[in-house]
Each structure stands twice: as structure tokens, then as C-alpha cells.
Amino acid sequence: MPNDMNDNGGRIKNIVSPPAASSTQPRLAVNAQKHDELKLLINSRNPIITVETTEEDRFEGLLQTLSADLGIPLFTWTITTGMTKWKGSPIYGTDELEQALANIALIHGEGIFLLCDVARYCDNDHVARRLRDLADAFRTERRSLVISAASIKLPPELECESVSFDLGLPDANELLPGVNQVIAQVGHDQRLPITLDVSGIAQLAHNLVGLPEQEALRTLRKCLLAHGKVDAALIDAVLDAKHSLTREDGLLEAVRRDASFADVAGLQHLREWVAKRKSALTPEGQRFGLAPPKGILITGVQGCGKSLVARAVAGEWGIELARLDAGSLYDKFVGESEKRLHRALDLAEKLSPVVLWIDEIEKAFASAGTSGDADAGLSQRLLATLLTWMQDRQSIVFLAATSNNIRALPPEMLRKGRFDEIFFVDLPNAEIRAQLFTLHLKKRGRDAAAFDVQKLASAVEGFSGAEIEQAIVAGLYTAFSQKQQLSTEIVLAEIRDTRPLSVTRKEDIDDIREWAKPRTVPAD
């Protein structure tokens, strides 16, 4: 590996060597689980396998590995190249799909036939008939037609002959060879210094999980060019870039860990519960037999910090945080909503270990507790998908859900085994209100010792944490307009002009607290 002398004290910087192999080298890592799933489908004599994916190259790499493993020849067809045998030449006279299907019927013995973008031609009666005839002939041998496209909708007569395979997104092990190759190529071309060790580069690959392979490698390349070096700061830069991309998707948003229990007042019981479960994420805890925690449901009075708690858990444990926008699950096309939820949960498992945060979960699943007539049973199907996943998942995905109206949730979601615990966050007492004033004043650059915090805490009995924060925010506006420093008196004046939710919606708040007392665990 060539070296370059740094003028600063003669320190040597490592320059990445150029890649030894071309960018078209065979894939070095394949997802073992997906390999085994697809292998099982082929060995089970499924005549038609459908795969919805935009990652043609990655899927073809999986098929090539599987073909070599099973000792079965692999053929591919596209409208531009016709049919080609892997590591062979194109087969003459197969440019047209019907010709290619006729040739497949003449090929004897076992085989895997990858047909790219064929779904769009299946409305043609001749094509549909050819595929049905092949399906009939393929049932007794390991011969499978694999139809790949970004979106697939087969006619009913073909759909009943087919089984779907979910390729999913690449995991860190699949991305690592490409990450190494991009670092080598860009590092050589741009003569970038590299200080990341093997574990740091592995973390880069993990931080790109959640993106399709080529998008992940483009993101890494862009970050390398912008950052100009391969160091620890690149790890955070790549994570920020991924967060921006996943936000655009609008389904599962990776959120930066910006909170911990240092930002939360009170909730001592919940803090202790979370601290105990952290040990289950360590190798020592797992060897001891501790099972990773499944999740918590946080309910309570509005404005008392339920969402902040969900974010603080990720900060305390030092793992990624992803937010599922429950409202974005719903799609106008039949079956698409369920697919979106499957994709979101699959992505969450790829990000493992991760805290999956679902805010106001009742907005997505409240209708599941009714007859289902309101949405033709869609929310019930989504609920069934989520409950099955909550029960069966093996990866470390901690579900932190919040709810303002827990009674709107169906009872099957609340039973033991779905969530580890249901916590209730109540209005803060005097001690916690004082802590909240101290926290929010410090957050805005004020010394809490300059304020009569106890007097302020007494004045806001019945206020939620959000209402206490807004009293300080309003006081800052008043102080600035009066060209004064913020003071206890200014904040007290704002408090006197505020009617908290516990007053304006007293009956509702009392009802929530009364319902929760015998049914939930107090967070404090």
C-alpha cells in the first residue's frame, strides 16, 4: 500500500490501494437466509416464482450462487439480449418472448429461467398460454420460471401457479464487499487518507443498511468525495446521508439519536426498567440467557413526554432509532398497504439492533377493533401482520409505541406477550415540575439558579411538560419585546395567562387517569 508523508510532523497517511479486480467481479457475499428461502422454493418444484425488485444485478447474483450450489443451469431473458445461458452465449432466435418460451419448452432437464420484465407481457393470450403450458410441464422437475420486475401483477390463471419471493434489502454483510471496493476505487483516484480500521469500515456498511445496494454505494461515494478522507467522521456523515434518503421514502424514517434520559424529568420507574433491559443487548447478558426486550406501549396525558421517552430509549441504549409513520401505510391500491407494512418491518429487522418508534399507534389500528366495514377490513389485515411480526420476530427490534387513546386499540394488541409492559405517564408532581423548569431553562442558555424554580413549580400545578416548556418560550418572547432578561416574574405572568389541558379538558384527563390506574404501570 503506497504511503504519503504529511508535512505536519512527518505523520504518515495511508492511501487506499486500487482494487485488484474489476467492478464486475462476482458478488462476494450473499444473504444466507434469502439463499436458503429461494433454494427451498426451487427444490419444492414451484413452476413460477415472482420477485418484485429493482435490484436486478443483486438478484441475478443470488441466482448465480444458487445455480452453482444446486448444480442447475441458469438462463436469463431480457427483451434486449434474448435468452442467454450463464457463462454462455446468447441463444439464437430468442429475441421475442414467445420464441424464448418455445425454446424453454425444448430444453430438457433441470433449469432456472430468469425472465426480466415479463409480467408486462402476460396480458397477451399467447404469452399467458405458453407460461401455463410450461408451468404444467415444470411441476415434476426442478425447473422454475423466475419472473422479475419492479412491480408484478399476473393474470389470475398464472397467479394461482406462482409463488412470490421477497428479496428484501441487503444486510451489512452483503454491502461490505461493495463498501470495500468503493473505498478502494475512490481512495485511489482521489488519494484519500484512511484511518478507519476493519471495524470502522464494517460500521460504514451497517450505517448504509436500509438502502438498495447501488443507492447505498452511490451514497458512500458521494460522502467520500464530499468529506475527503476515510475517518471516524465519515461514519456519521454516511448515517446522516442515509437519514435524508429514508425521509424521502416517507415510510420508515431513520431518526438521529438526540435524546436520552438526561433530557427527561422524572419517570424513575420507567428509567429503571429500561436500564435493566439494556444488559440483554450485551453478549454477556445473552450468554446468561436474557432474552432481548420486545417493546413498551406508552400512554398517558397529552404533552407529558411520551414521544420523548421513545427517543430517549434509543439514546440510553446507544442503538439506532427509526420512526414508522403509521399514516403512510395506507395506499389506495388493493394489497399495497400490506406490502408497505411488510417492507417497513423488513427494513426495521435489517437495521437491528434498533428502536422502532410508532407515534400515536391508535391512528393506524383503531378501526381494527370494529367490524372492519369502515375500511373494508384493511386495518384488521394490517393489525394481523403487525401482531404476527411482534410475536415471531427474532432480531433485536425494540418497539416503542405511544398512544393518546389506548382504549381505541384492539384488545389483542394489549395482551401480554405483545408488549413487555404498558406504562402510564401522568401529569408531573411538584418535584418533577421543578426539574422540568431547570431542564428547559438550561436548554435555552439560562441559569436556573437565577430563577425561583420552586415558586414556578407551585404555579403550574396541573400543567403538562409541554405546557411548562411553552410558558418559558412565551416568556422569552415577552422579555425580548420588553428588552429585558427573562425572569421569574415574566414566566409567572405567562403562566397566569395559560389554561392548561387539565382545566380545559378536565373530564377527559380525569377519565384517562382513572382508567389507567388499575390497568397500567406508572412510569414514575
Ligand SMILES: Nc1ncnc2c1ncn2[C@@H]1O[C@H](COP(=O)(O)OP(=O)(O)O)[C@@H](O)[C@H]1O
Second form
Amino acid sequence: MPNDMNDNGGRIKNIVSPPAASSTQPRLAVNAQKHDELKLLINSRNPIITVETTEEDRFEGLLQTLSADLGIPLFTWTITTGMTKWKGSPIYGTDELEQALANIALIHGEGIFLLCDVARYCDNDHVARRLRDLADAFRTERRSLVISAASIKLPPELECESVSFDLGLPDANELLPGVNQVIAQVGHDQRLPITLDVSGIAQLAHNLVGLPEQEALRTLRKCLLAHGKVDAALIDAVLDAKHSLTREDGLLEAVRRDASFADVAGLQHLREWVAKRKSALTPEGQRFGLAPPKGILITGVQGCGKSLVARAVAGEWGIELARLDAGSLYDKFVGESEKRLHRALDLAEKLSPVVLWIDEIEKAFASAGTSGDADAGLSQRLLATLLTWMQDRQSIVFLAATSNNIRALPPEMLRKGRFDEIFFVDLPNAEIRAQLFTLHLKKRGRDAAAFDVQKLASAVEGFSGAEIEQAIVAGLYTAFSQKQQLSTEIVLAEIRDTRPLSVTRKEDIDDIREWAKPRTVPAD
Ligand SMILES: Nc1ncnc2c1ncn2[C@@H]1O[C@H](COP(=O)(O)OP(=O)(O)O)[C@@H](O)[C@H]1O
Ligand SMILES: [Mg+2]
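Form predicted together with the named molecule, following the form predicted on its own:
In what comes next, the whole complex appears, and the chain from above leads the way.
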């Protein structure tokens, strides 16, 4: 992948912070957007800033850069070291949090006070009172208490004094220095051959996006030791390792690109649309002024390749594919679902350029269109989050959504300008049905020339692609049990035994066709 596509369309540039004074950490690159967000919070005199993160070192690195940049001294308190001034010595008598807070009250002038893991002490009345007193005094100057912990729940009286800052996961540029360091170190220790060039190493960093920094570097180290070489195959190994790690999270799953347009029969118009827009992802196309496409919605008859073609877009464009599991968004805690969706969309932007695949999108947002439903409020808020994001995002995240029941979707989603195009996938015609037989016979190691494909194609009028595939699969079982080779006759017998959905659910299909005609573009 060209390097220029990694910087989120030029929006986020990264700067390198000075090395941490006393640690052996790799030089950390700081995300300029996060740097600016936090700077704004400090400059606007927020007395308490909370940060929920497990990446303490990375966050401290960001604060160090910011402290140098703003010329405001940085103090850090932890239970083991007490309070220390950055690049200075520990402050005597600050082991206890309460003493440290009393000390902070005595330090005059501007300051950033990072308090690690203090969330758990905030229930202590003395501590809570001191924090509130400090917050009161802090409002007039650039003095901020920054509370960082894996999870923070402040008492209500402190909650209303505080703002939260989302550190997010590192992007490829932030990971790059660590990646280089791990390669240099493991490569040297194990005397590994290194044949990967600079763009290959950048790709490695990109493939680790989605993981916290230390986990990313650990994964790389593990893959390096197992693989024994720094070569092109390591890039894939790292991607596989990340996929198996992110799968556990369940929300946004990086999917291996296993489908391409070669696997899809028909849908010619949709395929041409997609193929034509590939150039908008290239630096040349962008220089020419092509705007990257935003997304498509694919609807239509069940089993006709909607999910397949959505997945295949990533293969066609040679970019990553990530699936958003809309069902797993729902959380019983108020506000948690929106947070999860934000996190997933955030991550998708980090993976850019990427195809974000939301299958059966109506499942997450359907009730947003109806009122009176218990879930309606929640799905409305989720929908609003998604629509705002669709409007605002700058990075190349192409949304490929499918829907079996577009009628269930709220009208806001279908309004002009949301999706670049809404495609309707209908039952295949005779020519495409023949292609479907050829394709799926070949997929199972059979030569289509040995079959009467035309005869088969005319026998399956009204069948979907999935039903045609199913007839072949069932035929293979029959042939095997009869100790015969698969033949046209055997498949025809299976076809005669099948009642396709277009027969059993004729009204439904006529109905969606009718509805879709004026509102969508035919995929074929
Ligand atoms: N147009 C097609 N070309 C190739 N295979 C198809 C096509 N339509 C359906 N299939 C086969 O049927 C399976 C199910 O199709 P799918 O994409 O899940 O349908 P949908 O999402 O429209 O319900 C696919 O994985 C594929 O094997
Ligand atoms: Mg589907």
C-alpha cells in the first residue's frame, strides 16, 4: 500500500516526542490530533481531566510532549514513587495521596498534575474534599489534575467538575518507532535476515493497528520469533495474529480478504461502479481531484450475493476489510452502546484505508424508524452517531452495508447523499444462472464443460445464487453416497426437489421489488 494513504487523508500528521528521560521505552511518536485535543482541554482551564486507559506509558509520553510544548511543568504521582517533577527529583513527603494533594496546593503557577490510579481513592472523603478544593482553585489558571486509570468512576461531586479525554488506540505512525525498535533488537539478538524495505515495515505497523501499543509490539515480537525472518511473509503473519486477537473483542472484527469479484456472478453494474472508484484511493487519483467514495447500501432478494459482493469490494481494491457486528453493539448500560459504536468507528478510521462491512444493517438500526419500541431510543441514538460519522469522517473508510429488509431502515439513512448509491440485487437471469453453475462447480473441483450448464440454468428459473450453490452441494452428497461422479442428472434431480424462496415467499419478493424500483439502482 502506498505510504501516503496511511496518514488519514493528510488530516493527522504525527510528530515525534523527545525521548523519555529515564526509560528504555522506544521513542514514541505522538498523534498530533490527540495532542491538540488534550492541549485544548488544558488551555481551556479544565481543572480535572480523566483518562480511561491501560496505556499509561503512552499517555505519559503524550503529556511530556505537551508539557514541553506548552511550557507548563509536569508532575506525576503514583503510589510507589510519590510525586515527581518530570526531569526533576521526587518531592519529599508525598507518598500518600492526601499529602501529595496538599503539596499540589502549595505549588504555585501553571502545572499539569498526572495522578495515576487514584480513581480508587476518590471514595475517601479527605481525598475527595481535597480534589474538590483544588478544582475550585484551578479554574483561573492553566492548572490541571489529570486522573488516569484503566477504569474511572468518580463520585458525583467530582464528576461534574471533570471532563474526559479519550486516548484511543495508536495509529500506524505512532506504532512505527516501536516496530523499528523491535525489529532491530530481535533481529540483532537472533541474527535474523532482514529483507523488508521501509514500505514493508510501514505495512507491518499498519497491520498492527487496532491493538494497544505494548500488545502490538508483543505480537510482533512473537511473530518474529516464530517466523524467523523479516520478510514479506511476516506482514501476513502479523495480520493473522492481529485478527485472532481482535476477534475476541467481537465489536469490530478484521476479516481476511477471501473474496474477490472473480467469485461473484452477475451484479455487473455494481462491480463496474466499484472498479471505477478504485482509482480514487490512489495518490494519483487524489491529486487529480477524485473524492474517495463513502459507501454503498446493497439490498434485495435473499441469497443473491449481497454479503458476498460487499466483502469482495475489499479484495477488489486491495485494502483491509473489517466487519462491524451491529448486534454486539447493544449493551444494557446507558450510554455504553454509543461508546462502543464510537470506539468501533474510531478504530475503523485508524485502519484506514479499509472497507467497513456492516451486514444486515437493519438489525442494529431498524427500530430507530419506529416509535413506541423499547429499543427505539437507543437505536435512534446509535443511528445519529453513525450518520454524523458518515458525514464527518475524513479518512478512507468505505462503508459497505447490506440489508435484507430495506423497508425496516429509517428514512434518514436512505436520504440522498448518505450513501453514494443504493443497489438492488435481484434474482439472477438465465445467463447469470449459467455463470453461477460454472463458478460453483469449479469451486468444488468440477469441470463445468462436463455438464449441460444451459439445461441446468433453465431448470433453476427463480432460484437464488445460494439455492443454486445448495443444489450442487446436495448433488455432491447424493453422488458420493451412490458411488457415482456428480452429473447433470443428479443436480437436476436436486433442483426438482427444491422449492425456491421465490415460490414460497413470492409476495415478499414482489413487494420488495415494487418498493425498490423507484428508490434504488439495479446491481445488474
Ligand atoms: N451472485 C453470486 N455470485 C456467486 N455466488 C453467489 C451469488 N449469489 C449467491 N451466491 C452464493 O450464495 C452464498 C450466499 O450469498 P449471500 O451473499 O450470503 O447472499 P445475501 O447476502 O444476498 O443473502 C454466497 O456465499 C455464494 O456462495
Ligand atoms: Mg447476507
